[in-house]
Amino acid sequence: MPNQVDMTVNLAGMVMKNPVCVASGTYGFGREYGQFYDLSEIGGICAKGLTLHRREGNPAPRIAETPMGILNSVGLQNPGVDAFIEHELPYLRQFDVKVIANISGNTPEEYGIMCEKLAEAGVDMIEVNISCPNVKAGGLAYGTRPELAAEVTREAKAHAGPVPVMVKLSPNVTDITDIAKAVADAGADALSLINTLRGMRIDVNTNRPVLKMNTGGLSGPAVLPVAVRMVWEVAQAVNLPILGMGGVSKGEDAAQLMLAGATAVAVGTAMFADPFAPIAVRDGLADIAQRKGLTAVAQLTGAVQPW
C-alpha cells in the first residue's frame, strides 16, 4: 500500500515538501551530496555558515571522533557571503529545495549587512547563528545572554525584508528558554536548536587535547536526548515554529523532536557516515506517521503526552 501521508510542513511561512532539512556545516553547499542523489529529495538545505568576509577557519586537527558522535572546531571556514551569493546560490537554485542561509557575525552590524545581501539575493530563510564570539562583549557569545541575543535578532529582522529570520540557539546555557523568549520578543520568525554542546577529549599518550583549539562542539547521537528536552522546553515557552536538530540519524529520532514540538528537523553528523541519511529519515517519518494513522506528518508536532 503506497504511503498517503501529506509530508508538507510550514516553517514560518516557508512551505517545505517534507520536514527534513540538512544542518548547517554538515552539507557544505550541497555539491558533494548532489553526486549521490537529487537535492530536490529533501525539504531544505541549511548552507554552511557564512561570515561577512572569507574565513580560513581554525588550524588542524579540528575534527575528531568521540563515542556516539564527533567533536569539531572547524572555525566557520567559508568563502564569505558575497562568494556564496555569486557562486553557490545559483547552483542550489537548480533544485526544488528551500535554501536557508546560515550567518555568523562579530557585531550586530555585520549580521545586518549579511541579512540585507541575502534577502536581496532571494534566499528562502536566514538562520542567524548567535553561538559565536561577540567582539564588543569581550568574547562572550551572543547566544548566552538574552539582551545580546535580542539585539542581534532585532538587527537581523530590520535588514531581512520579507525573508523569515530563524535564530539558532546554543545549548551551552543555564536555561535555554530565557534566550528563546528574548529572541521571540525581538521579532524572530522561527528558532532552530540545538547547536553543538561544548566538549573536550584528551589523548592520554601525548597528554594533549585531540583538537588544536582544545575544545570543540559535540554533535551526533550522544546529544539527541538533550536536543529533545530543549525543544520540548522551548516549545512550552514560546509560540514560534522550531527546526529541531541534534543527533538525528533515523525516522524515530526525528519523530521524537517533532513530538516534542518541532515543526521540521535537520540531519547533520549522521551524513558523515551515510550520505543518504536525510532520505532515510524522511521515509522513516512517513512510515511512523502512517503507522499512527495520521493524514499529515505535521500532526506529529507537539503531540507528546507527558506523564
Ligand SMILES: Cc1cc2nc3c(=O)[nH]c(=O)nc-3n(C[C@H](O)[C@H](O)[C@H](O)COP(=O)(O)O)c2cc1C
The other form holds:
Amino acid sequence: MPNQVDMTVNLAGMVMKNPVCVASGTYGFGREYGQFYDLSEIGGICAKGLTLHRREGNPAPRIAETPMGILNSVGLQNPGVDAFIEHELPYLRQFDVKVIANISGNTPEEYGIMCEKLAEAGVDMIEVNISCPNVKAGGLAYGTRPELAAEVTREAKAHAGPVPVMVKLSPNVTDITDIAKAVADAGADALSLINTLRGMRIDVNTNRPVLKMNTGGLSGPAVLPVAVRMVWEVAQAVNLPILGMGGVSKGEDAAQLMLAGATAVAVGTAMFADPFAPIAVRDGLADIAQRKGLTAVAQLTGAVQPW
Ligand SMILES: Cc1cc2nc3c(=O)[nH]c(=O)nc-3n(C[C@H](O)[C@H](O)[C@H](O)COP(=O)(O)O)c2cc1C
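Can I get the form predicted together with the named molecule as well, since the one above is the form predicted alone?
Zooming out: every chain and molecule, the one shown earlier first.
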C-alpha cells in the first residue's frame, strides 16, 4: 500500500518536503553524496561549517572510532564563505532541497558579516554554530554562556534580513535550557541541537591521546539518548521550532527526537557507514507515522507522553 502520510514540515517558515536533513560537517557540500542519489530526496542540507576566511582545519589524526560513535577534531576545515557562495551554492541550487548554511565566527562581527553575505546569496536558512571559541572572550565557547550566545544571535539576526536564523546549541553545558532561553530572547527563529559532546581517547601503548588535538567531539549512536533528553528539555523551555540531531541512524531514532519536540531531524555520523541513511530514516519515519495512523508526520512533534 503506498504511503499516505503527509511528510512536509514547516521549520520557522521554511517548508521542507520531508523532515530529514543532513547534519553540518558530515555531508560536505553534497557533491560526494550526489554521486549516490538525487539530493532532492533530502528535506534540507546543513552545509559544512563556514568561516569568514578559508581554514585548513586541525592536524591529523582528527577522527577516532569509539564504541557506538566517533570522536572528531576536524576544526572547521572549509573554503570560506565567499567560495561557498561562488562555487558550492550554485551546485546545491540544482536540487529541490532547502539549503541551510552553517557558520562559525571568531567574533560576533564575523557572524554578522557572514549572515549579510549569505542572506544576499539567498540561502534558505542560516544555522549559527555557537560551539566555537570567542577570540575576544579569551577562547570561551559562545555556546557555554547565555550572554555570549545571545550576543551572537542578535548580531546574526541584525544582518540576516528575511532569512531565518537557527542557533545550534552545544550539549557541553550544565543546563542547556539556560542557553536556549537566552538565544530565544535574543530573537532566534529556530534552534538546532545537539552538537558533539567533548570526549577523549588514549592509546595505551604510547600513552598518547589518539587525536592530535587531544580531545574531540563525540557523535553517533552513543549520543542519541542525550540528544532526545536535551530536545525534550529545550522544547518545554522555549517556544521555538527545533531541528533535532545526534545519533540518528534509523526512522525510530528520528521519531524519538520528534516525539520529544523536534519539528525536523538531521542525520550525521550514520552517513559515514551508509550514505543512504537519510533516505532510510525518511522512509522509516513515514512507516512509523503510518503505523500510528497519523495523516501527517508533523503530528509526531511533541507527542511524547511523559510519566
Ligand atoms: C566530522 C564532523 C564534522 C562536523 N562539523 C560541524 C560543523 O562544521 N558545524 C556544526 O555546527 N556541526 C558540526 N558537526 C556536528 C554535527 O553536525 C552534529 O551536530 C553531530 O555530529 C551530532 O549528530 P550525529 O551524531 O548524527 O553525527 C560535525 C560532526 C562531525 C562528526
